[in-house]
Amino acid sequence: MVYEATASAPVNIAVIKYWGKRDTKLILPTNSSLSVTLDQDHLRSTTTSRADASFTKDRLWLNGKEEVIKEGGRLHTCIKELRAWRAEEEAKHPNLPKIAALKLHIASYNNFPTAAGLASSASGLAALVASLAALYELPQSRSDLSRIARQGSGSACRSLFGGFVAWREGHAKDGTDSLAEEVAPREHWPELQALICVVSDAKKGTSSTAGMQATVETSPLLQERLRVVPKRMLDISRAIEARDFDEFARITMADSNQFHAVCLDTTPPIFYLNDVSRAIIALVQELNRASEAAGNGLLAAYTFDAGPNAVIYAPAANMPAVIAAVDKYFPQANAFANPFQVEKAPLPAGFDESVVHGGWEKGAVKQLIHTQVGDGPRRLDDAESLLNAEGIPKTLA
């Protein structure tokens, strides 16, 4: 009998970000967050987990390589609070099988580039218990185990959701309070989509766990933007709501901007964006003013994580003007697979071409991703399994 299970989980894009911990053994954040969650047709990670009597200890394969599991680390925390569980199960139903003992072969795959800024950490992590709460067939519900996830990395447990997803900051000491929920489904809000421009897929200098932590500790605006934040989350559960783009790009703008404030606050400074974001902040300002300027709404938002890559979300009826713009002004390295078949459109009347300043050479940005609101984490059938016979991932057999 094989006990195996696989499933993939999605990355999530924060719109109020989450930075900074009030404890960082059980990652409980300072603040409040709310994310969109990504199509996993386009960006995801996909884990196996399989439990055998013959394997002698627990084993994780991240894109192939082989990772340490670490005693009290973040990945051992997950796979012990989730055994624990289904231990708990085993031992209320007799009939079931006894696989919580065994030790666990799990491989990891994420189809975009790791470490870079696109939330790779949050999806990984979300597969994982994903994964292994289907191996142990556990009955808790997405938002507890968003709490496992937490553990892992703290965006996680908003890819335990699809649509729109809040991470309520709590306030118990265990953290029991600590979870992710669903504000509204993918269904709520369809027609809203994002273009990823990856500026870089290189290692980002500072990680995120190490600079949220020196912001905590030096920076005095951190504490204006604990203030602000409970009010932005009501916000921009409101404007999600009554699906008010401009609210919601307002809201999103102003967040990542101050996120990336307090970022430079923080000594020492922090600097996630390059010259290449920041020509890309004008572009969106640029497109939002002429749009305006003509009576017409907010064309778009950016947003960026820690990392230099702009997450630009825009309505789908708006994201051609939003591409065509774009690939004007930075051409890619690579060609766009443009899923959407989009057809560009013309810049809005009375755009002022002299606010982007041009001549950035092909590859600035690497390349576009285009993207819509996706699902929370999928179960995947046996054909999709990362594992071989052995147990041993099958991109090294």
The other form holds:
Number of protein chains: 2
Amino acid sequence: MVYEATASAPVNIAVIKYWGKRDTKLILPTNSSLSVTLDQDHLRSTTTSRADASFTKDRLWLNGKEEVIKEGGRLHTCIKELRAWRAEEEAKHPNLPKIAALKLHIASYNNFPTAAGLASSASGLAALVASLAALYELPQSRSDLSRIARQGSGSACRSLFGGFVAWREGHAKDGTDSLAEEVAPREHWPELQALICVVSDAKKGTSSTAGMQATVETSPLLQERLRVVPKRMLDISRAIEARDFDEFARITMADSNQFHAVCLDTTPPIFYLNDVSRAIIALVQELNRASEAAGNGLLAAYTFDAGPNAVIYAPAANMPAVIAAVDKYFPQANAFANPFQVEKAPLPAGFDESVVHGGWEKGAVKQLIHTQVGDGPRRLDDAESLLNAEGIPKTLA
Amino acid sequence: MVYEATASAPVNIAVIKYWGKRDTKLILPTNSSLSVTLDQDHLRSTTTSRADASFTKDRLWLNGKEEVIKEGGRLHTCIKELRAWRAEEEAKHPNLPKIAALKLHIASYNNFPTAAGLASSASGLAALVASLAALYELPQSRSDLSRIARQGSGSACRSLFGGFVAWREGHAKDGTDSLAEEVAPREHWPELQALICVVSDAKKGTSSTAGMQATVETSPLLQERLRVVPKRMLDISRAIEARDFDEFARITMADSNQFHAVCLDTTPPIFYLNDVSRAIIALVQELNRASEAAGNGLLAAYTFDAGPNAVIYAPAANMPAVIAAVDKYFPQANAFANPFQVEKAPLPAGFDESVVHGGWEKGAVKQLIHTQVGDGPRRLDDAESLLNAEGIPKTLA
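Right, the form predicted on its own is done, so what does the form predicted together with another copy of the chain look like?
Then the entire complex follows, led off by the chain already shown.
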């Protein structure tokens, strides 16, 4: 009998940003956040977990490279807690196979290159938790599992759900109420799409773990942000409920800007946006201005995480114009994968070329990824297992 | 008899930034600010004002180009108020020549190119006020005159003094207590020098007049900044009093960062810093880190106004290292004017080249201007007059 499960989990991109911990060990945030889950058909982490009596210690491979599971570290904590839940089940149900005591081999793989600069820790930790929960046949809810994922990597908790997901900051000291909840499933607003613009940056950025605590410790403006976020959470939840893209876009852009503002108010200041990022912002602004001037709503919304990459959200109907504009001002070295077979549309009438910062060479935006709102973690067939018969990643065998 | 006076006035660069008006007509700020006056021997505006019975209307030339004095505009307000004070004097002292009723010709000239991107409105308005006050032999104090200059261009009020200057926000509705005061004269801390790094930027920036009101109207974080500034004003005043460069530098950099943070928190966001500005910040940070690691104090402090140009403050003893570092990473197309005959010094021991963003081409920093703390407006000799016998700028004659 092989005790094994394989699961995949999605990337999520926040529209209300998480930046700052009130408890760095439990990973409790200073404010609630909200994200859109992106489609696993395009971007995903896949993890296989196997328990076997022949294994002599817990081992984990990430993209084929073995990682150390540090005692007391984040990975260790996640594995330990899920194993403890399995042990509880085994104690309650004596007929269950005794697999909590067995050592684990875990292999995880991201289908997007690390070089793309997309945070892989959220999808990776979510896939780990989902595969272990499946292996252990845990009865806990996804919100319960999100508390475990949160301790692996804060924003990973949001990748336990599809659609639109809130991470409630919670108030309990032990973090039991700091978990993810679905605000709306993908089916509620399936037209929402995302265009990821992968931006080159020579500069090595500040890690988000270090950066957010520097902000907590030194930014006076963060205090005001913490007063601002609760209303934004309500407002954007209502906008999602109403599928009101204008309101969704306004809040998304304002919150991205405010997140980068508190980074800049940090000592020493943290910069994630570069001149290409600024140019993408100017381009989206002008698309929106021209669209509004023509009596229509906003075309698109930008958001930036802890790096120069832009994620542009737009309804499917607006994407052809967005892609045409991005492709015009940021010429691509290679034709981009176009899963939706989008035909480029003309720029909106009245679009003012003079306000966009042009003249970018090929490679300033080095890759475009077009995707859409997606579902939560998926249990995959055994055929998708990443481990061979000996429990070693197939890619290494 | 020729009724004429010529005066020059200095540029000032704020270390606690002015950004936001609570009254746009009277130019009353949302917070107090504090600046260092730079030396007129290097950067100055010069203005000649003449009153003559042969003139048929008030006229003004700026750098040889005639400007319209708009009824109710800022220039008009300044001239009207100073003329009214002269009229009061003439009413009190019947022996005084009756020149308040005469039309004026005014010529103003900046000795620095507009292309340098240095705000010329502060020094220009201060020179205008100083020359008219001299022409009219007004008894008012410099703080009184600063209230007039403030209505011409907010930060101009700070150019009425040398050394270290506070612009008190005031509380009166009519603005009578919103004026500039000397915090310390240049002689108190004459070692303080400044290196202006003129940075190229393809992007046309948002004007500060429009930008600051957009921030007042849309930035949630500005509210916290307004709570933060009063303590910063006290702290930096004490640092100046104590000639404590470390404390002065820390507050200066934090306030520059915070000003740009509230710009970024504005909708739509305002960006003044570009990748070259960021690289200068990284360079100053590394100079300071290396200096502190070697057991010394901070070497330098950066500050950025509403544009990509850096002003780097440092004590004279540190300037050779600062200039060597800037010149190394931002090679100059032309040897820069070096009024202090500074010999370049080596970079501090332990300076880590890997954290500085190198590879900049000549022209990324297109000009360096090395100057120091300076004095307030100067009355100049008649020989310095900018007007010819007919009352027309000599440069046009």
